[in-house]
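Presented below, as structure tokens, is a lone chain in the form predicted on its own.
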Amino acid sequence: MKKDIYEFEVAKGFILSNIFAFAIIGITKHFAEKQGVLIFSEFVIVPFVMGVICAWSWKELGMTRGRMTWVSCLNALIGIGLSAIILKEGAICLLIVSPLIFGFMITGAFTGRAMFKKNNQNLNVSILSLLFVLFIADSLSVHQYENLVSDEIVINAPPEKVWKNVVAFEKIKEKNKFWLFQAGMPAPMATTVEGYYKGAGRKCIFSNGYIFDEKIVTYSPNHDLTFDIIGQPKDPEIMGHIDIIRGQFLLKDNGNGTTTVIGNSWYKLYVFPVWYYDIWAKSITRNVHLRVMDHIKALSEKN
């Protein structure tokens, strides 16, 4: 096959699949995104069907498996790039979603290759009809997910010494250990408080200057500091993806001059499937906890 025809067919697959994807994403805005969520279909079914569309465009090209994998990856990169431009997604979000996009687009391409190679119209219609039904069902379903992440640390200091560093603490100077923080995700840097009482305002300041506004709802000195998150920064890495609802520090006197500090965070996810995105949410939340709690430990254990 002539090179120009070959390249035209490859490009046609790229163009048709991405037009399909962004048309479907637009449609979902009138269904699931009225709930303020990004649904399972957008990250699984859409890239899968994109792969099938590409396979249909490329069915006469005689691609090897390696070549099909390569051009599918290239199409995934194009889709991710367009998401950054059109949907204004942040770099970290795109990094997180990319394994789903790559995986299901490649899977769709090879599924389509098998479908069109057999040329079984009944099978092809059945598969596409099933995907359509799953998409509609997913779009019309209620999506709601909340979770709690809890971590603890033992500090070699009594509760009364630890408490003041729990309520507010000076700037964290230690280098980031978590790879996403190193990649550019904002990391917690300092906490300020208006006063030491229930109802006081509190601010958690991140490395890029973003501020989470908080309100203390439980103030039990040396025992329990609980605060609601009342304001979050409007950042593409956060908005429309996750809400941090509440935070809490519990202090337990171990009776031997040490204190166990338990950090709890409640959050709500707006991206699905949960089985994938909650892995990331837990990991990020846990590393926020550990960065803050390690700093509290260092401050409290100073002589």
Given for the second form:
Amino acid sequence: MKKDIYEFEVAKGFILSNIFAFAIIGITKHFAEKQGVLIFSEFVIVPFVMGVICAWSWKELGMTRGRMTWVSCLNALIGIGLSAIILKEGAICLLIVSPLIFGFMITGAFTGRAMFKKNNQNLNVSILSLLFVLFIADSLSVHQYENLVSDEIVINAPPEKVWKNVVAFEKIKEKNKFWLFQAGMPAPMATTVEGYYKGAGRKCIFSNGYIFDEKIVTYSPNHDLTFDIIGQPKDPEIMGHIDIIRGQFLLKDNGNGTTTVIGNSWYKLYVFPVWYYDIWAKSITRNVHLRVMDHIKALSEKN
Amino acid sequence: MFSFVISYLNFLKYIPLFPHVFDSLLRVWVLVTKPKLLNWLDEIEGEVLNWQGTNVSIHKYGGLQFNYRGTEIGHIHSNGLLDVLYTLKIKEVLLKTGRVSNHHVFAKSGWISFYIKRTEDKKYALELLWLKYQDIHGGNTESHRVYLVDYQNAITLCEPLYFPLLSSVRLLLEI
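Switch from the form predicted on its own to the form predicted in complex with its partner chain and give that structure.
Now the complete complex, all chains and molecules, led by this one.
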């Protein structure tokens, strides 16, 4: 096959599959039950069908496995790049979503290759119809998910000494250990408080200057500090994807001069499938906890 | 990585499409670390498709599956792991060659596993597939019955390419 025809067919696959994907995402956004919710189908069925569309466009090219994998990866990168431009997604978000996009797009391309090799129209129509039904069913389903992440640390100091560092603390100077923080995801830096009472405002300041506005809802000195998040920064990395609802520090006197501190965070996810995104949400929340709690431990154990 | 997933996350294979996506990501990894392996898989596919009555499909747990009239000959995962099901007797003989191992999951079954790591492994993989193909292909013929009884006769039915393996199988059966 002539090189220009080959390149045209490859480009056709890229263009058709991306038009399909962004049309579907646009339609889904328009009819979504809640604006900003990104459903399972958009990360699973859409890239899978994009791969199938590519395989259809490339069916006469006799691509080797290696070549098909490369061009599918390239198409995934194009899709991810367009998501940054059109959907204004942040770099960390795109990094998190990329394994799904790469995985399902390549799977779709190789499934499509097998489908079109068999040339069984009934089978092809059945597979695509099944995917369409799944997509519609998923789009019409209610998507709601809340979870709690809890972490515990023992501090070699009595609760009275720990408490003052829990309510507010000076700037964290410790280097970031978590790879996503090192990659540019905002990490917690400091916390300020308006006053030491229930109803007082609290601010959690992140490394890029973003501020979470909080309000203390339980103030039980040396025992329980619970706060609701009332204002979340408009960061493209988190905007519309996750809401941190509430945070809590519980202190338990161990009776031997040490204190067990339990950090709890409640959050709501707006990206699905949960089996994938909750792993990330838990990991990020846990690392926020640990960075803050390690800092509280260092401050409290300081002479 | 593959061993870790197989050992500890094997239950995930029951999630629809999960093994296929895992296999796709393996393919990306192979493309970056050992692109020649994907060419060898293409060459194996091309060779097997030359055998009468064969076709390929996607294996239910991810990978390239070779079939003869609806019966699986064997399958290769994208990291170059070939799995073929033989009778326990043939498996026992093949294990004695030292080149194949028990299946990476079903160790006690007739399945064997063989990693394609070098160019010469491609030929051996084809021999293993051919051995199975002969088993299914000749299942209803007189020559196949002879083949099962006497591997010496079976060798005469095979292409020279596949002679070494069948020859070694025969020798080991005689020992």
